[in-house]
Structure formats: C-alpha cells, structure tokens
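Let's start with one chain on its own, the form predicted alone, as structure tokens.
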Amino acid sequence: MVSSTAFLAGEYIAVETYSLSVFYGETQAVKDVSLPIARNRVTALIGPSGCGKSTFLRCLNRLNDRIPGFRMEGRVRVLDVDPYGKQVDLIELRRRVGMVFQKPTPLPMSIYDNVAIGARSHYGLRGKKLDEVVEQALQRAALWDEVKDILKRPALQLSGGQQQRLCIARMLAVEPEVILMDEPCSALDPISTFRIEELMIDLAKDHTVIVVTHNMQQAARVSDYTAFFMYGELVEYDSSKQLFLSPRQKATEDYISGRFG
C-alpha cells in the first residue's frame, strides 16, 4: 500500500500517472501505478532489477511504443498534455521530455555538432546564435571548460563521463522541460558520477528531473522525492529524507538496508 502523498502539498505537479499498467504481451511490467511528480524537483525511482522502473520512465515520452507486444492501460499527463493523445507530435513531445540513457550515446560527429544538431533541426539556428546555444548548453552540462578548445574533435574521443555530459548538453540545447535519466551513472567512474550528481541537482532549478537508479546513496544524495517499486508495483513514495530515514513499509526498509535487491 502506497503511503499518502500529502508531503507534496504546495508542489506543482509536472507529471502524473493514474492507474498506469503496462504489458509486454502477456507479461505485466507495471501494475496500477498512480504517481504525481513535482516540477523542478529531482524524483528518484528505486527498486530491484526488473521491477518496472525503466518501463515506467519510458512511458512518459513513449519510448516503449515500438517494443513488440507493448500495451498500456490507465492515463499519463506530462506538462498538462496526454502524451498518448491522437494529436500529439512525438518529435515535440521528446523535445519537451528529454532522455539520458544508461550508456552514453554520442553521435559519430564532432563535439560541436553533437550539441548543435537539435537546435538546428528544431529551431533552425545558424551562425553566432547557434554558437551561443552550444556554449550555453556545454556550460550548463559542466563540460565547456574541458572541450572549448577541441569542439571540432570527434565526440567519440571523449571519456565516458565526458560523453555522458555531452549527451546532457545535446538534450539541454533543445530546452526540455522534463529530463528523464535511466541509470545515467552506472557505467561511470566515481569522479564522473559525482559531476553528474551535482548536475542533476543544478538542473532541477529549471527542470523536472526523474532518475532511475540502483544506487541508494545516490538517490538519497540527489533526490527530493523517492518512489520504491517492486514486482511492477509502487510500494512506497515519500520525501527522500522520510523514505530513507524512516520508511513506512517493511519491504522498503528491507530493500534500502540491503536485505534483498
């Protein structure tokens, strides 16, 4: 049984699901999840592997659509829009709802062009204005000082941590309002992880950040709110301070204390 969401009083809700269930063929991956997510906060989704966290996350910008057998029940609202509505422009949805994946996904082109590609295609920017957008995005992703003199080099020559921040810069260049992060630090070294964690906190000043993580310490460090999933169900949702210090459900306590997972 999920605890009350009274702790969200006073928050503007940017994303909300209502009795969301997701199926892949006969397999149910998410079971009747109702979850409001606050704007300009970091919300962490935690739980053991295969518990539905990533499936839930990908419902918010429709990245599950092409998976064979995918079927969804219930409702989703993202920025006051039904992303599954008949008139929804998927390109515009995915501009407003950006995604950072577990493995960095730089494009096989220069550092500059990786960041510029979205701003060119979405806004038609060129020349000095495009240069300004690229610089600003790289600065916000805490990468500008490391790459400002090598912008024409292939992005694939960057380290893993730099590539992940480059992917974040590429996303920021198209001005998303919601940022989805699916295990963004799992393939990174501790120093790069620390930089991404700092970046998550900073991004929440202007964006709604939803992050899937297996790292309990990371969730406690960076998030304002945490939702615990198990077997496709939402077991507990609370402020991160409350959930990690004094969980209301025994299953939550067992998971965060390392008894399983």
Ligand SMILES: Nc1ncnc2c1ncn2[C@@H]1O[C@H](COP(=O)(O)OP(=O)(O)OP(=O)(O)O)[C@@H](O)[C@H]1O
Contents of the next structure:
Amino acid sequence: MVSSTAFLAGEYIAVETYSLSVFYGETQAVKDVSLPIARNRVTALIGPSGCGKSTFLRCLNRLNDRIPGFRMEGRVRVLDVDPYGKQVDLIELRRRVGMVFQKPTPLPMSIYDNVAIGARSHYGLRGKKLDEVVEQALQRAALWDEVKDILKRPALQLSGGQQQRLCIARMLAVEPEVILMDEPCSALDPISTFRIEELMIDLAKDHTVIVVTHNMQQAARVSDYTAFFMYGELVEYDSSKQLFLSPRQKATEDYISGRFG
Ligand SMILES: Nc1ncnc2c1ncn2[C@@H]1O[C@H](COP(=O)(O)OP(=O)(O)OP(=O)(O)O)[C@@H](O)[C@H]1O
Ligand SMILES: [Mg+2]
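Starting from the form predicted alone, produce the coordinates for the form predicted in complex with the named molecule.
Below, the chain from earlier opens the complete complex, with every other chain and molecule after it.
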C-alpha cells in the first residue's frame, strides 16, 4: 500500500523486507510487507493489537522459527545477510541483532553475570577486560550509578525499570548493530520510561533501533521514522514528523488520534 519511500533518500538501509508474508497455520499475521529501515535511526512500528508488529520484528532475528505452523514468504535482509540463508550462524545473527522484550528477562544470576555472560561466551573475555566491558555496558544503559556497589546481588532483586536497563546492558555488552525492542516500556513507570526513551535516542547514534510501541507520544518523541500496520498490512510509512502531523491515510489518522485500536 505504501507508494513511495522517497523520504528515506540519503539513508543507508540496514534492514529490509521484500514482500514479507508470515503465516501461523491458517492465520496470516503479516501480509506482503516491503519495508526498508534506515541505519542508525529509530524506526517505530505502530498499530492495533494483533496487527503483526511482534511477528514482523521477530522475523528479523528468526525468533519465530520454532512456533508451530510458522511459515514465511518473501525475503529479509539484515546487515547485508539473509538471516534465512543456509550459511547463517544463528548465534552470530542474534549477537548482531539484539532484542529487548516487553517483560524484562534477567537471568537468575548476579547483576554482573547477567551483563558478562555474552561477552564471556562470544569473545572469551575474562578478568579486568571483562570488568571493563560490564561497566561500559552498564554506563551506556544508564544503570551503572545505581548498581556499581551491588554487582554481586541477584538481578531479580532489581526493580522492573532497572531490570529492563540491565537487559539492555546485557545486549550492549556483545556489541549488536541492530536493536529490536518490543514494547520495552509498557511495564514501566513514567520515569523509567523516560530513561529508556533517552537511551533509545542515544543508542541510535551508532545502532539501528526498531521499536514496537503502543505509545503514540513515545513514537513521536523518539523515532525518526514510523510504520503503521493494520491487519498485517503496512498502511503507511513515513518520517515520524510527517506521519504524526499530517498522516496521508484516513486509517492512520484515526489510529493515532485514538479513534480506534
Ligand atoms: N505463536 C502464535 N501462534 C499462532 N498465532 C499467532 C502466534 N503469535 C501471534 N499469532 C497471531 O498472529 C497475529 C499477529 O500477532 P502479533 O503478536 O504479531 O501482533 P502484535 O501487533 O504484536 O499485537 P500486540 O500489539 O497485541 O502485541 C495475531 O492474529 C495473532 O493471533
Ligand atoms: Mg506484540
């Protein structure tokens, strides 16, 4: 349905889908979506519940693969590789394409180990070098000051907002290039939400950030580009400024002004 992506002129496309369709058995969750996504920008995916946002996002790092009945048509390109290609190393793909979920998912281990785990396994880091990576990741995730004296404590003792920033630090420690976020703030209070929003803007200086959100203010505040989905279809895709200030489609206008969804 989207006719032109001229608004992306000058951007380097880091992630792209071509006529992507996704099925779960009989249900078609994503319908023929072609979506180029700009590198080192924040792109928001919005739309009513069940419109296929999470499904779309999960296709980018192959998190749908094991769902019974999952089937995909079309193509995906992420950082110049086809994640569904035969040669693909899934572990490396998921390092390069990190994901943050709606509910924080800290591992049942210390704060330190939550951040260190990936850097140990991917890069074999130990000792001082590992300490440095852990500190840097926690600094970048705006959590260091709150946890620097309690690194040995179980991560599960942190608040929800702290746990979410810890999960972001865990991801950053393995140096991803693309960051997928599926409603990362929906379980958080306004202050924690604000911090994660600031973080998204900061991360987009050197990461491609793709975020699903139900919060229109958030999408308008943090994203450079916004894609509006409905019933699995991409209805409108534009710069966030254009999409929120003067949407071209009636359905987009109705949705962003709260008339449905
Ligand atoms: N594991 C699954 N098995 C079968 N159908 C699924 C599965 N996950 C999602 N679906 C279906 O696919 C469609 C899209 O779901 P999806 O979770 O991608 O929507 P969404 O836009 O992320 O919604 P929400 O805003 O509620 O998170 C829905 O019809 C849903 O019922
Ligand atoms: Mg979802």
